[in-house]
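Below sits a lone chain in structure tokens, taken as the form predicted alone.
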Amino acid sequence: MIRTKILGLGSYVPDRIVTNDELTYLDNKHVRQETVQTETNDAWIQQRTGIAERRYVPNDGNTATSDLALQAATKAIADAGLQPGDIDCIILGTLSPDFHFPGTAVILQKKLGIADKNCACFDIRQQCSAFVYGMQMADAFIRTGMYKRILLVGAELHSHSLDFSTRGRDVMVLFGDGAGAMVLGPSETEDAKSGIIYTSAHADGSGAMDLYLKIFEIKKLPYVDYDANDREQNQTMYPHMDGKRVFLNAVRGMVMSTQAALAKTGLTWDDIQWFVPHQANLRINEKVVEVAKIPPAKVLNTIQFYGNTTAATVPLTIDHWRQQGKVKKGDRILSSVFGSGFTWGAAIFTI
């Protein structure tokens, strides 16, 4: 039987560490000022989110989301013992594409030096759920024999699109820049507990406007019709969130998908080494662990160090703890995610 195997894993975060204390002094180009720009503090942020610091790219205009993706992808390909030219499909999840079109996956393909290979390139826009959505796609492609070596990437550059002010602090304090990647391929095995064991993906569009970033609305003419320098008009260019509704729905979706994953596979926490939830808010993850009765010792988080890197959080968290020697080859992971849309899902897989 053909099953999907994880062949390689990689991640990347920028060098710049931005602490909660520094965050209060940053302007909209994330340059530190002498006076406070945002009325917040370390205690306020940690109490609500669990985040102590995050990573930002330089503000010189020379780094794009595809550059972060390239770093993570290159590491994952090398970890798989492959060359970029071996990749025959790219699936890239992001809510911060290099530009509106074409998709960022084709830009990554070019930067990998494999544009001449004509490999398929997919951009998916499921935000914080993108990696599990992408894993489900990759698993289906490989099991049917459509592709043999799939590069699955989640990459985000949030720091250039946040409202660095008291008005925007509820969202601004959450996000960081980073990328994570996996290479997946076929494996001939009768072991039902190897590789990708289970995936599920769900959506409820009634929550679409509880967490969103418009930037432009195509129904309008012109579709960008605000003055970016006018504080009364420019809220459109920043993310907006109904935090309470997102929190409640995230806990519900992640608990339900986690419980369903175990029920449908017949696995228990004795069969799972690690639980890797999406890193949106540490308080969400703590509630999911409590309600779903997940053994706390099996939970892996990185939001304390990296903030919410959206599509990148799952592979970034796994690779972070692998580098620390905690996650090892052969470990079985259950991952649960929730994102704007609303979208959510879960996956069980062996590293």
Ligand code: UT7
Contents of the next structure:
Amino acid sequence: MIRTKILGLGSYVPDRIVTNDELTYLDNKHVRQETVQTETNDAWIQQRTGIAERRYVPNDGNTATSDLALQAATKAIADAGLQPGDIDCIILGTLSPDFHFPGTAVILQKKLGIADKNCACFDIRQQCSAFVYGMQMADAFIRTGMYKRILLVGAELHSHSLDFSTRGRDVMVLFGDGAGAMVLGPSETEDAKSGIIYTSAHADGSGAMDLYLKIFEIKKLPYVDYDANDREQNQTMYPHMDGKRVFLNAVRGMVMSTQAALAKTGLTWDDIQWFVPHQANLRINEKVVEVAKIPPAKVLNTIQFYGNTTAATVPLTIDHWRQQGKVKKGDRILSSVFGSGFTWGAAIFTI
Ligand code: UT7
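Switch from the form predicted alone, shown above, to the form predicted in complex with the named molecule and output its structure.
First the chain shown before, then all remaining chains and molecules of the complex.
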């Protein structure tokens, strides 16, 4: 039986570091002003979320989500010892695509220089859960022999679609820009305790309006309701969130999917080196660790310095700690995620 192996890993964050203090003074063009633009502060953000800083792309009109994806993908392909032309399928998770259509995966394909190659391109829209959803898709494709070298990417450019005013502060402080990628392929071993061992993906659409960004509503004419001279009216252009409902459902979904992953595989924390939760809020992750009785020394977080990069958090966190020498080749990881939709899931895999 064909099994799936992770062949390579890579990540990318832009150079610009935006601290909580600087965030307070940024206008909607990300330019630091003399006076406070958003009534928030470092103490509130750190206490409620654990976030100290995040990364933003330069606001020069030259960087898109596909460019962040390209950086991470190029590193993952090199890490796998492959060339872009070896990739026969791209699965790209993002909630901040370059355009409404076409999908960002085809733009990445062109930027990788493989537009003329026979390569299937999928965009998936499961927000913070996209990477685990994508792992499940990639695993199924490889097990059936459909594709042999799948590039799975999570990439987000959040900083251009946040509300830089006090009205939007609950959401705006959480998010950062970044990307992570993996290359997956068939394994030469049939060892059921290596490669992708387990994936689960769940959804509950009754939470759809608890965390959303409309931008347009196709049932309306005109379908975009935007007045550049009246920012107060432009609610549809910014994300909206019922933070408390998201928080509670995130803890529940991540605890349940973590416990199910262990129960269904028969693995225990003795068999697993690292727990890599989605990075939405450090307080969510602390609660998940407490309730699911996860050994705290096995937990990897990066939200303190990258914020929430949505589809990118899982590969970005693994790659960050690999670069720091913590995560090593062959380590077994349990990852659980939760996001808008609501969607959630878990995966166990060796890196
Ligand atoms: O991947 C999923 C992504 N999203 C999440 O995971 C978010 C989950 N939810 C959360 O992380 C939390 O709900 C937040 C961190 C977003 C908010 O924390 P909270 O404890 O639920 O705060 P709250 O919304 O109940 O607001 C408490 C107070 C309010 O002021 P008043 O009415 O008590 O005077 C807010 O206006 O805090 C105020 N507030 C802020 N103050 C300073 C809300 N946002 C901010 C802010 N800075 N950024």
